[in-house]
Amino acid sequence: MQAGGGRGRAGEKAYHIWAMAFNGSVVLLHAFPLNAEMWRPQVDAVPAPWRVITPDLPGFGNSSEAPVTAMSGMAEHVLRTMDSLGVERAVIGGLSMGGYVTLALYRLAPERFEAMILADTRATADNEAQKEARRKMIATVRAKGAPAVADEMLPKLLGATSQREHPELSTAVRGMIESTTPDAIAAAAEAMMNRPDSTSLLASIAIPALIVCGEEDVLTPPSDARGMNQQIRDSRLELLPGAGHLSNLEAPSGFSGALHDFLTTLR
């Protein structure tokens, strides 16, 4: 999905060596185990002239590419969705796994952001616990399909005051998840479950970042945001009442806001 230009696929270019000039572009990443589509309401916000680029990770909705089970595979291709539409530089960020390939990119091209955006997601590597918590999922979506992972992950997306007051949430969030296919989505889950510990990258991050939490996060919670804010040097932070992991959706206007003045400050 990207804002004014229709739906386009990375083509598999050599890269090339930029001059690094920024073209106004905004790439943001989808969570697990979602798609583009959930970046609807910020593509229609974001003002004006900014470009809005929103790719669908390899394995999920309209990507051409097969799943990926490393986080640094993630990010290379975003770098070749950027390539083939000649971004050079851009603001670049995501919620949750996309936050992690995010990181992954930074780690692997710091060069072509401009700012960066961290949201409902953390800098550390997953513990023991959540390990097998990730080989649980792989093991259920094998046996029986992307439905059961959506009703093993829908009570844990969803804030509180969501499921509570936003039932058509629920609805459209299924709708995501029963679209991805189990190879996807067992992909994604050993990309995440082996990504390496980010933590010490924080320090070295010398660009503007803006950081979004839900206030009823429980999978990232504002903890992690906080901490990451304190880290990374020149970042806000931005913590959104009555949203859980999916902050985007569940506070559009709040969420589109922050995104909105953070934009503004670097023009």
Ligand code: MLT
Contents of the next structure:
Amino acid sequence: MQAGGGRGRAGEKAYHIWAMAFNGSVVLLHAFPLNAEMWRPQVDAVPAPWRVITPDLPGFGNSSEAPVTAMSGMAEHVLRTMDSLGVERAVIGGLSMGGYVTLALYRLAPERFEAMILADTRATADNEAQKEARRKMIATVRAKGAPAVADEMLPKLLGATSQREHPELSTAVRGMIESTTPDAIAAAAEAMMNRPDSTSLLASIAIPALIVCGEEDVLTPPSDARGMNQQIRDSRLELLPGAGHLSNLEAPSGFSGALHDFLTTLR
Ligand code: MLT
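Alternate state requested, the form predicted in complex with the ligand (shown: the form predicted alone):
Now the complete complex, all chains and molecules, led by this one.
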């Protein structure tokens, strides 16, 4: 397996590509406020004909791009990354905020999708209470920095089973959150707060879709995943026991197995 990447801040990689001889690409978009590193457990699970691309969204991880305050701006960044790699069409998906970006990208350029992955995410926009919580988070990160955001989010990001049985996950996720700049956190919170409702888009999705959700996800619960499954014609749903919102990290084999099986049905 080869790994390659584009240059970002401090000469580090702003995206990772993992490939053998490939004949298709899978683009995986990370959650908030994490970075592309969260996809490490899935990289080896992708069958050999596929190339895996895990971009850092603007301002996150090793990205050298300025944070953006709109989902469409994040989606345009993903399109530019695909263009720069000569990827015309791909299986494109993401977890949570990565799913919001995926839906924004489908709205912009459906022809770039071979298939879609929506993990622990939802199509609905924020309601007033959720918008108010975003405003509070922006104030918190400005006043106290990323560690305060980690304190607030960790109990919701990880499911009860992970919190009880996998303290190392909490450490790893906290590390990713604390490495994120306040500017990136504030910009993405604004982008999520202002994202449009994508519910009506679901019925227009005419490609195969994999929907994954941790059974213990309290942020985007299985009911959201079931709703998307009902509305996307050619979709399959995988619910992962023992996993919360970060299902790819909390149930790595279950998530990777679902991803592997889905990709195998496409080739
Ligand atoms: C995420 O995991 O990306 C966030 O929890 C999404 C959100 O806050 O809506």
